[in-house]
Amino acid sequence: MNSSSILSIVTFVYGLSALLYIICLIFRKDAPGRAATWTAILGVAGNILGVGLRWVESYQLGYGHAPLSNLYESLVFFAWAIVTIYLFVERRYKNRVIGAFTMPLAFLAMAYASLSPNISDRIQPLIPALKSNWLIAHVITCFLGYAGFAIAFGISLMYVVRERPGGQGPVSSRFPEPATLDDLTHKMVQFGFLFLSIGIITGAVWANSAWGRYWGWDPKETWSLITWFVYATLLHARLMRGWRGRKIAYISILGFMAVLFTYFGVNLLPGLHSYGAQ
């Protein structure tokens, strides 16, 4: 079984553990809650295993690279991100109702990898350009910080439905506290703050060594600065005008829309940047 088929795998995996996550916040049972973080558990285990197979494939191949290379390779280290940040907030703050909102964003960018006709799945030699240490770390930290955005988003769509006028509904009651969760965005937002920065940063050096400039203009750097200024915000206001509550939310899924926008929306663009349908 080669690396594609276990992320394929993967991906039904992580779709099974949302989809129990759904259960556990509709029926109010706590067995589907278990049931769903084990499996979470278990498809963290295999994009492990499927992401190092990958990598040892690529050597088998006389290529020899990380597999962070490429959109379908991206979108693989996005979902395990996101259900490894996840389960720690799980873990954290003892709540399993969390994972009806986030978990489907990692299945989503399974399923978009594994499944989508435009996506190839195939190990490729790298260019010159790519060929950089720093691109690794540059990868790393800005679906670091992705993925915590992403996490961010869930809870914030868990505010705005608690606190929606007309009060609680019998599945919002289960939720944290508008206060926790409040408190929870925020915190995913300086985590995602923190590694896009460095994103940014050491993208700028992989840059100079790759182009001889640390800063083009392309779509994809124009539009990480965009993304970088909303959550810019979103903190400030927080810090200094003391916003809380569904501002903040608000911003928060503003925020992610960008972050898609930046991953997805600028490959329709012509850029360095454009990871097209590879």
Contents of the next structure:
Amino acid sequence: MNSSSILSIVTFVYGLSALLYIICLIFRKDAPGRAATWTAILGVAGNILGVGLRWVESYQLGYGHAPLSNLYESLVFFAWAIVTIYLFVERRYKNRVIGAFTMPLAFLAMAYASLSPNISDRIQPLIPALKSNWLIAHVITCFLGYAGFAIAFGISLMYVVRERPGGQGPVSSRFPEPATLDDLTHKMVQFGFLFLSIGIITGAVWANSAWGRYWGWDPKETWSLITWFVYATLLHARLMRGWRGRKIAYISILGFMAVLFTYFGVNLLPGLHSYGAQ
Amino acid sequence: MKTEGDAPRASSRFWRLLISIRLTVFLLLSLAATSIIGTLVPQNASPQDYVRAYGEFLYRLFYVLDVFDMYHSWWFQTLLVLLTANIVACSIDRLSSLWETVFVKTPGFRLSAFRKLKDRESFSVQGSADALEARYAAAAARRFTYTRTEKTGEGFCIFAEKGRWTRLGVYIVHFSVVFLLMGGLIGSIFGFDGFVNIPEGETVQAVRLRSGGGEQPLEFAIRCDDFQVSFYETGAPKEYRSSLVILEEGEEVLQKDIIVNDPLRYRGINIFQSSYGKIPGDLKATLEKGISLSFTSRASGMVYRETALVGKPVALPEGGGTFTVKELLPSYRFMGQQDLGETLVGSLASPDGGTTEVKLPIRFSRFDKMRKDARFVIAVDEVVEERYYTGLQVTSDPGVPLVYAGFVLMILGCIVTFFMSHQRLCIDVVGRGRKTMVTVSGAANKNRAGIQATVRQMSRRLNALDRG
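Can you switch from the form predicted on its own and show the form predicted together with the partner chain instead?
Below is the entire complex, every chain and molecule, led by the chain shown above.
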């Protein structure tokens, strides 16, 4: 059993957990909720095991590097970060409804990594540009930030659904209070913003040690800055202008679109040089 | 009167605009929106590429608007300068009043305000209030940086607080942004960003600048002794390694192998492994040392090898006369048509006194076979080996320390702003006959859940203190 097959199984474990959270929300039953939490914990354990095994395998292949070096590995870490942070939120707020909106995101990330024909799960050797200790710090902080924003996105969606004109449906009335959702969005955005900032900074320091410039307006860099600007706007509007609720939820959703574009969309842009290719 | 009255009003209106959060949000969103353009339109490409991609009209429009180098355009830089001005103005405006709040000697404290707070916990104990004072004050002092005990009519109250300075957190973040922009400015004025290709064995004293294409002389020379590239079995590159030597006035002062991610830094100049390539061997140098020629006898089929120098006749075997290398042509058009590239020219003197000019294109070793009535077919034997050159990125950026200081401040400032708060707590102890009522209440500038937890913990701790 290799790491790829373990991580494929984790994909389905996350999928099952997401389904259980949704069932728990719709049928207002406790049992599927508890099962959903335990399934998610099992998935996290499997995720850690898969990543650890992949690390060992990379040494066995003679490459020897942390499993954070390509799209597949980053998606696997992204999914792990989403579920882990979510489980902390669930424990803290004692509410499983949010799981119905965040667990599917982790499932989608894992499913994209495992099932997309365009993403190779082969362990590849590191090209010279990626051989740096900054790689680990940069990737981990960026994706913790992205995961924070992903959960904020899920919660903002809940806010928009709950507070939509035309009143609450039978399902959305079970969501947490709007004030709680708003506060949680803010907390998750703060968490994401801190880690996105550290991620950009570690990337800049790394770029300076590899290429001699800490900022080069590369499309990926620029889009991460655009994302940073969007969330900075959210924080200022909330703190200084007192924006709450729906407006904040919309900016949070917009911010997550910028995150997705930074992550995936940049590869579609015309670039004079491809990222990391030396 | 009118002019005197208008001037301050206009300037105060300008100041109000400059310190407005509206301007901040406008600038942040404008920077975000305009930054997108530069990721959609490739930057600093050649005009031909742009005309091909966008057509003549759009090309001219984009050119006028600096879209092709937009992050350095006047309008984008203006947005950045405005953002800096906005941050500085906001900080001046709010910091001047906040400063007195933060660095106050004896923090203000009104018991009546605390008695109205919702976040509170109460319990009652047996005995008089006075007996509790010392123990409660010690317990509060252990958890808070500032405590003060005041007598009240029916007992006493302890006021405690911590994290007053964390109110400055957001300004730490703001100043970090100013640091970043200043560092960037210093780098763009006093630094340079250049590149140079050094063939193995050669030395350079200057580099070419990336923007403008000028030359930047260096205070020292860089020699590349060796360049090596290695590959994985998959064919992907594994390592680029250049062996560099720094020379000052001809003296070797430093030797280092650089690879990507491990640059050489010397006297404020950073030298990075950036690219590499191959160059054809240097024929002229080979010629000076002697070039190897082969003479194939048509009569016997024997191949003879000789090393020839320019102008020195070489005696041919089998009584074939002499051959003299005359010069190296950089190019040679055969019959006025095809360019055969670098070509050696020699003259063949036969024993009977006649001379023939012989052309030997380096790259076409069988070219001489076409010569009619020749006793020998001559060829340049040695295919001169290709050499590597290493491509180095050479930069100097005196703004980096300021930028890095900005990075550290930004991270610290975000942590303080997001996760720390100014917590104020009041332990209100009121004697009621033989019983004493203890009420713990608290307030914070943010994170209400945090102060609620603090109030609960303090209340529980005091209660336990009393029983134990």
